[in-house]
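As structure tokens, one chain now follows by itself in the form predicted on its own.
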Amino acid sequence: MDLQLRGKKALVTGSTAGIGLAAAIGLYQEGASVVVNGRTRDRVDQAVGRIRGTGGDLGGQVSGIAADLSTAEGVAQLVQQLPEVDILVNNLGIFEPKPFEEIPDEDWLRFFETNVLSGVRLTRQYLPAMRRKDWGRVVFISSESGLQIPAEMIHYGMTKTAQIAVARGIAETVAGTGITVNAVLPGPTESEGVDQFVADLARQQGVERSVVEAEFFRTARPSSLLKRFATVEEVANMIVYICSPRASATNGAALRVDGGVVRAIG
């Protein structure tokens, strides 16, 4: 199918590694005029290079700006950088266990900042040129998390939640016009992040990884269907899909891509 994403150009924030950069492949292998970011140039340009290396054969592009969007400055800089945008994938995320009680002010502050105000800020600047192109996509990476609210990373699934709420209020902001907003709510992913987390879980464990991510759904994540980490490649399937004219039906959606977790029917 194609996705008729030829030209459009995509912005996806936090896409050095993991899902971003899945999905910032994705969007380049169909086509798109891809702005991979992250906070260093260092990791920027490794991802541009990596992009590039894709070898898509649709004609798109690929760039890179490096800037920190956990700050309203950061924003404003690549906004500089980058004034229009046809796609908005608001990917920029961070994650990090925690008992709640030690959870001070700061953190939940970071948390939000990080997780929410960046893609709010940036939709903000983006969505009036959306507006009077009467076409646009914009994407809000949240979480299973959002909807099940880990124990062990409560702020962490508060900022999911908040995801979830803000893509489906900028939805109705815009009905009527052809501009969609969505969230997607990944489960667990093989991401960078994860992957490392696993990985040092095995090493101070003494066993396989294999053991400890068939322990992870066992006992943290019992409800999978899938029992085992999505690849970052099958969340981006999703987030690639909603960025095209293809999904222009999809409007205001939380999107599970969560391997069953979540039990809920609606």
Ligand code: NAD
Second form
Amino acid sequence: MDLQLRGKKALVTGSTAGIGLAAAIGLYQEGASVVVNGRTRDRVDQAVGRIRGTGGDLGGQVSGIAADLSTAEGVAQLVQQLPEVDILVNNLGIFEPKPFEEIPDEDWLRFFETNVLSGVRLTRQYLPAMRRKDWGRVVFISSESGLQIPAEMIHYGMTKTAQIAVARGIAETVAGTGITVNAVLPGPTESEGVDQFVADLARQQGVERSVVEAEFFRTARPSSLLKRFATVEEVANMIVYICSPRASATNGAALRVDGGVVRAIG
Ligand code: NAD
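Okay, that one was the form predicted on its own. Can I see the form predicted together with this ligand too?
Below: every chain and molecule of the assembly, starting with the one above.
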């Protein structure tokens, strides 16, 4: 299937690693021109090189902007360099397990600003041009944690639920246009951070990585049907599709790529 992404300009936030990098690679390989983002010039340049190295040959370009999107200033700085996009993937997100009683106000606000407001601010900037063109794609990378709130990081779960609400709400405002706004809900995914976490645990316990993974799915995510971490490419496949003109009838949705962790069928 040709995803018809040639000629589209896409921004993927927080895309120097993990799901964001995989989504940027997927979009580029389908012919989109991709702008990657991270906080440091070095990491952004590395990601740009890595994406180019994947040899997309459908005419897409790759460039990068270093900006800390957890602040209003960082968003303004990025928008100044990139005033319009056709596709916005709000992927940037941080997580940190912490007992509820130990999460201070500053953490609640930092998580909200980084995980929710970054996407809200960018969407507010880019939506008017999408409306003028009567075409656009906005994707919020939420999580299954937005539906099944993890007791070990409630502040993270709160932000992931908020993203689903925001995506649905903005979709309501673009009804009848060629713009779609959706949330994608990955489950446990083998990004660099998760990979390191599992490798560290395996080393500490003196066991194989596969033992740690099996134990995680037995005790922490027993409802998983996949019974392993998803690869970042598996999650990116959904993101790339939902960004494409082919996905025109999917709007305001919360799309799960969670390996079946969420039991609800609705
Ligand atoms: P990751 O930690 O591997 O990558 C995050 C990226 O964001 C990196 O490129 C990092 O440099 C960049 N970044 C961090 N802070 C930034 C900032 N302030 N400004 C700009 N860039 C910044 O992340 P990941 O695991 O691939 O997660 C990506 C998204 O997917 C997040 O929103 C996360 O909540 C969601 N998600 C991840 C999983 C998982 O298991 N990995 C599961 C569900 C949802």
